[in-house]
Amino acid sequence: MADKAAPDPSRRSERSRRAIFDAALALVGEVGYDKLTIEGIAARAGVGKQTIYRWWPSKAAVLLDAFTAGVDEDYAKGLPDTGDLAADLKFVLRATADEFNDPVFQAPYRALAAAGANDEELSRAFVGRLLEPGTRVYVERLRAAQEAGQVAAGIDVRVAVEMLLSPFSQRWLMRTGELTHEYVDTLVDQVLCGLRPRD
């Protein structure tokens, strides 16, 4: 008979990480940030706390990561080039309105912004993982559209970018109004009118 093949650990490890992601996302929408513990999060996982504890100091940076896994490959792709810079920010940003209105979505990124508004550490790490390579998205993408003579060419483009994404998110984690397709719209209106090059 031939040997069984031996458990490839990195397999065992992956699965776990997996199973620990997925157990933190959908706990802290059921019992919220403050009842999240290592402890909830490895009975949902099927795996003991110390597993945990081997990969990550704190509850927040078990999220984080839960959070931010994948968003490298989604970045990579950029934003959509049409031609059309209007067309393709009201494209992404109603799919991010959307997304930010999925309850799924919703608590992890809560749970978080809420978190690092006490813990600096935590906030430093979810804008380099999170904020900061989607602020660059678009970013990349205005100054292809200011090399293209859509955007004048004066326009500090980052800040442009924060024009546009700060009162989304404002409105958002305040509160202060629905996240609609039309809201999405007026937004990319009045900023592109902010930002054209002037005849």
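Numbering follows the first chain given and starts at 1. Just so it is clear, the model here is predicted, and its values are computed rather than measured. First, how it differs from the form predicted in complex with a further copy of the same chain.
Arg44 and Asp84 are assigned to two distinct rigid parts for the movement between the two forms, based on which superposition fits each C-alpha better.
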Given for the second form:
Number of protein chains: 2
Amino acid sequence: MADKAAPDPSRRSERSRRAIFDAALALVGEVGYDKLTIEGIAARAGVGKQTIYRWWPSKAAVLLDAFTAGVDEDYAKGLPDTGDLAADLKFVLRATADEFNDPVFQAPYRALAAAGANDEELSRAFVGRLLEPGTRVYVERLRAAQEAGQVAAGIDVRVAVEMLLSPFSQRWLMRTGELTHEYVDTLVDQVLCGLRPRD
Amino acid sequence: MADKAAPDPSRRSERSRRAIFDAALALVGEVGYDKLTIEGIAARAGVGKQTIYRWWPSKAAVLLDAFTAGVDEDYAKGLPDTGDLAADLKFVLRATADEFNDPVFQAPYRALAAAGANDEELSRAFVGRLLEPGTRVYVERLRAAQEAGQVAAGIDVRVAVEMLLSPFSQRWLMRTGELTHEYVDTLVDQVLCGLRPRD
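Form predicted in complex with a further copy of the same chain structure, per the form predicted on its own context:
Next comes the full complex, and the chain you just saw is listed first.
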């Protein structure tokens, strides 16, 4: 009961951070990046705007932290490695498809993609903080498979990962097709087919 | 000398159309889609804004025609088919890389991509008029190769084309890597590697 008597300041900070991230993600999905303001985020999160300025220099910085808060831990863990490359990739990409199909996830992500297309600096920050770390875990998984002899030695693993992830994200961004589990399986199978060592 | 005495009205229309397209592409690259206006296009093209309204209902319609004016003819011709699939794909994608690396091409295209990320209706029009016809010529070329026995029967040709084109456009859009001829060749080779019939 000690924390009722004397509230833990670090726990309170953590609650504020989480409220600020939730507010930033919800708001950018609703009003777009251009109309997002620190004042709006503060009001929605129920904190003073000085609280936000104490931790972040700009709305872009808040938003990048908000987007990466959930995934940094996932990236640190890397992809599953059961030894079955196809099964591991299908498992992760099916879960990612479910997430991309969720409207709550879609709105802020589309707003950030739109802002990035206009704003080169924001785009580079977004790529460096979110897209590149996300790509790297796939590169590492494929490299492990290459070392295990499941992927041919001459393959450019980075290009192979782009063959897997770019069609997936472009389908979503351009709305050119559904991200179904069946689609994910076909994509994984067709990409891996070309990577296997020739006998 | 007959056309000096009596100017050909269809030729004059064609000159105005071309001037309007050039003005629309230059302006959208400079000011972005949101600030693009019919008045601005008319002033830049040296035509009255009624001339534009006579032919197009909106700035989006002008822009879509401007973007597709150059490519409709290319799409009708389809991809080259020398019988060597890898060589044909490398030839076309190297030329496309050169075009994407040209700043004159980049600015309007990035502006349209940004507008499309915000505006679902515009995005669907852009995909339907520009992206899908561009994808289709690759699907047709791969299908011809499949019929010739150079691509395995079980391959989903549409997914294969996305494995080729999406990494290319995402690299450009997200600025995650250079679109060099060497990159194009690696991409084509790695995609085709998985499509070949197994002996």
